[in-house]
Amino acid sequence: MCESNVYLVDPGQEDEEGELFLEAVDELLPEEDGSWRVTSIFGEQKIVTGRIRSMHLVDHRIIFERSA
C-alpha cells in the first residue's frame, strides 16, 4: 500500500515525532482557504489548517505544522 499518515507538530517544535491526524490517507488536496482536505482510504476526511513541513514517503509520513 502507498498511503501515508499524517501528523501534526507545533509551530517552533524541533522534533517531527507529532501527533497522529489521520492514519491511511491517500489523497491531500489544498483548499482556497490556504487550509487541506486530508483524505483516508476508508473515505475519512479531515480538514488541517497549516503548512507542510515535511514527507517522508519511504516511512509514510507526512508532517503538517499547525499555523500559528
Second form
There are 2 protein chains.
Amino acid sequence: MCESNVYLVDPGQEDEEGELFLEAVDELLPEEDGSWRVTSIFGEQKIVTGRIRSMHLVDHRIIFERSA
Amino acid sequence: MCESNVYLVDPGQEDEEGELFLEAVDELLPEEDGSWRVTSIFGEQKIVTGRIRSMHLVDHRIIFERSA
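Next up, the form predicted in complex with another copy of the chain, please; the one we just looked at was the form predicted on its own.
What follows is the entire complex, opening with the chain shown before.
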C-alpha cells in the first residue's frame, strides 16, 4: 500500500521532524478555507490547518507546517 | 515503490481525467511563487504552475488544476 504519514511542524521550524498527525493517509483534499481534509486507508478523516511544506512519497512522509 | 503520477486538469474542469504531466513522482515541494517543484524517482524535475486539486495516494494519482 502506498499511503503516507502526515506530520506537523511549527512555523519557521527548520527541520522536518514533526509530530505525527495521521498515519496511513490515502487522500488529501484542499478545503475552501485553505485547510486540508486528510483521510486514512481506515477511513479516519482529519482537518489540517496549515500549508504543505513537502511531500516525500517514497519515504511515506508528508509534512505540513501549522498555521501561525 | 510508492511514487505517484501527476496529472493536470483545466480550471473548472469537473472530472479528474487529466493530462499526464510527470510519472513516478517522489517529491513535491512548494515554491515561493506558488508553483510546485515535482521530482520523479528518476531525478526528472518539472515545475507545475497550478494548485493541487486532489491527491489519491493508493491510486498513485495527484491532480493539479492549471492556473487560469
